[in-house]
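Heads up, the chain below is alone and in the form predicted on its own; it's given as structure tokens.
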Amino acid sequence: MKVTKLPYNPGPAAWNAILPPDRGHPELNSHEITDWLIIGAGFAGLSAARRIQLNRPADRITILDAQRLAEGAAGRNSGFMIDLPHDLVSKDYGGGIHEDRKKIKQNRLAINIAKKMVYDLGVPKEAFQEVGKVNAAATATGIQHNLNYKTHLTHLKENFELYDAQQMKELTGTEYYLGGLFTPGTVMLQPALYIRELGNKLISKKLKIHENSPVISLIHKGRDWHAQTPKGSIITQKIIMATNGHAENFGLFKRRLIHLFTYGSMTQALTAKESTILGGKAHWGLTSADPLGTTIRKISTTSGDRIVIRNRVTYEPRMHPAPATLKRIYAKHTASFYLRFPNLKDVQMAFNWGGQLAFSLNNVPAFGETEKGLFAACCQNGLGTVNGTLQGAAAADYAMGINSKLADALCLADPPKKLLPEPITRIAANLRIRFGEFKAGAEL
């Protein structure tokens, strides 16, 4: 299979570039031997790559990334590890209650596997923040949902506390937002650092990181995969696809990921002035009540005191947003940013950026075993830090031959359902996301 194109994220990687730089990994630019192959340095593909480690520590393993550590989709969220439901169409983010509980206990095994990598490797705690989050409502409407969502969290019987407008003031130093409901469950990563972390840690003399170093064909040869970079090739018997959307570039799963992408922005540091103009507290996250609402992440670290921004989406099938798009959606960041922080008017936004996501019709991954050893970890439907480190250790369970209900609970769901033709999906996509929109109103 001849890939078709690379992956493009626009922007730089904020979370990565307010980071003392590192030395990276070499590109790929020899001929080599592994016995696993992972194609992408994300959570999924750093996952399978710590699982194959700890339970085939004489076996080879070498991971591709196209571009640097960090620098791709998964430093380029928002940084929520989310333990409980997160259905982004549902009017109190949940669904059934059977089925949400299973759902919870699958978030809170990946919590669970990312918190033994970050100890047992020593990632520094900055990465990774045991600290919960706020559902923030600024009207009348995110407030009943809000309610919504309190009822259906005592239904699970999961721990929870509202939030009035004084206690989100006091969290936040902004009168924007009329109530909280806070789930102390999510975790709060500085994605950028989690990744580039887990990357150097992984090293061995058995475990190989490459950057810059994309898949341009892939060749199934009789047992074997022949992968070849632009400046290198591998030859292995078992592949770990850890792309996300990007594997259909590889002509898996065609016409059946549907490519979104969001966007983020990042102020520059505040002034201790500006800092204590503001207040609040040093660190906290909030999403928004309104599924299509606005995220906003206050963070404290050596490069100073940031205010993170995270709202719009777009449907891009070709994977690649137009410069008017992004023109228009940063300039949204600034607008929603004054909104809410009207005193800090003299504040401006360093850095700006889109990532992709994938996500599929009936909301299931693209996994399994899509030809002789090669094994997908993909179509992480929009919560890729949970859903992605999930994903990468049950493939790579799956791979080994490890017997893991969690594998074979991916590996019986139904396939991603195929979409319909173009301009269709093209129509109905945009249609739901301004719709969307519209209803979130001041949550936006």
Ligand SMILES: Cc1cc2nc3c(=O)[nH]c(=O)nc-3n(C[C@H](O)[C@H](O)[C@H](O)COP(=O)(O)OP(=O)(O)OC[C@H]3O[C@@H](n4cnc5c(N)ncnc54)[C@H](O)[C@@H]3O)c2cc1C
Contents of the next structure:
Amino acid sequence: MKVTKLPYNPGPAAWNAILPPDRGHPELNSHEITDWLIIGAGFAGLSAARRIQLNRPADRITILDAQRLAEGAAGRNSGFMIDLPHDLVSKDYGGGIHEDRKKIKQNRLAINIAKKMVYDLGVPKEAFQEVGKVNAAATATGIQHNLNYKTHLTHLKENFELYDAQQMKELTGTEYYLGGLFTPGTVMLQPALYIRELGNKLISKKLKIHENSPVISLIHKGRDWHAQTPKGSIITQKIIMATNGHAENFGLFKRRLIHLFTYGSMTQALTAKESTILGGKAHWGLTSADPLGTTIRKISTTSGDRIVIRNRVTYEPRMHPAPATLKRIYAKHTASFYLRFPNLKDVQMAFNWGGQLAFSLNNVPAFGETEKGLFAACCQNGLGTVNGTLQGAAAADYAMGINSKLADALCLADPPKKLLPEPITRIAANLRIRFGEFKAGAEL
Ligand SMILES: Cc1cc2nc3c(=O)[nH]c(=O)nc-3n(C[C@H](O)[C@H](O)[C@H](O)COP(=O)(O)OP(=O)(O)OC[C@H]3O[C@@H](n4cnc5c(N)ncnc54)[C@H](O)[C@@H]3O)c2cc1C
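Take the protein just shown as the form predicted on its own and give its structure as the form predicted in complex with the named molecule.
So here's everything in the complex, that chain up top.
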């Protein structure tokens, strides 16, 4: 199979850009034989690599990524590693009680897998903070969503705390929010630090990472797979495909993955005076009471505090948003920021960016052995920090032949449903997004 397209990421990966430069990993420029090839060094790829490293210490593992680590979606996200149900295409994040209990168990397993990697490998603790998050409501409808969510969490016997407008102001410094619902189990990632450091710490005599080494063709010859990059090649018998929506560029799950982009912006570092004007706590993370609303964080960095916002979603079957789309959305980010922080009118956005998401119509992963020796851990349905971590570990278990409840559960899931032909899917996706964003109102 010839790879039809390589990843495109608009704008800089801000989380990576604010870190000191990293030594990085060499491009592949030789012809090598390895026991395991992992394509994609995001949440799924790195979690798969760790699983194999622990269970098959003598095996050689090669990870190839088309870009530098943390420059793809894994280093561009908002860093909410959420333990509770957070179905982005639902009305209020929740589903049925039985399904949600199962989902919580899986999410917490993913968080524990990540936590163990962080502690065992010595990833800095700023990358992985177990501080919880708040579902913030800026409208009466948002408050009602939170009350529904509260009832749901009560049935699930989950801990939470309701915040009123005053508590929201004390937390965030803004009067924009009418209330919030705090849940303690979310881990807040510095996503680029997490991915970069995980990559750095995984390296061993047996495990290599090659950045800027896109696989441009993948051929199955006898028992072997031959992966070609622009300057080198790999022969292996086992591949973990951890490329999320890019799996379709390899000819896998054709017309079964919905390619969306979502967008982030990060302010310049606030001056000490601006931080005082803002007030509130040192760091916090808010998801929105409406699944299509604005996600927002305050982070403390060595250069000062920054606000990070994420909102808007576009349907991008070609995986390449137009410059006019980016311009329009970045302007909306600035507007969302000033609405929330009217007393920070001099603060500018230092970074604007977009990143790719993959969904399936039936909200399932694209998982399993698609051809002999080729194991997919793709389609994270917008929540790759947990779903990717879990799928990577499960795909590795499955490929190693390890008895694994996790892999069994994912194998039992239905495959992603086939999409309707264009332009029907495009029209339906755009209508759904536009209507959802319209309904989100001031939560956006
Ligand atoms: C702005 C934004 C905010 C988000 N916020 C959150 C959040 O708060 N919480 C959450 O859970 N999720 C969030 N997400 C989604 C999350 O980032 C993704 O779901 C996650 O990164 C998917 O993980 P992954 O490992 O499956 O794939 P990716 O992280 O996309 O990694 C796949 C890798 O494959 C590589 N690749 C692709 N093609 C090739 C090729 N031909 N050869 C070699 N390598 C290749 C890519 O370069 C990439 O590095 C957000 C996404 C964005 C864009």
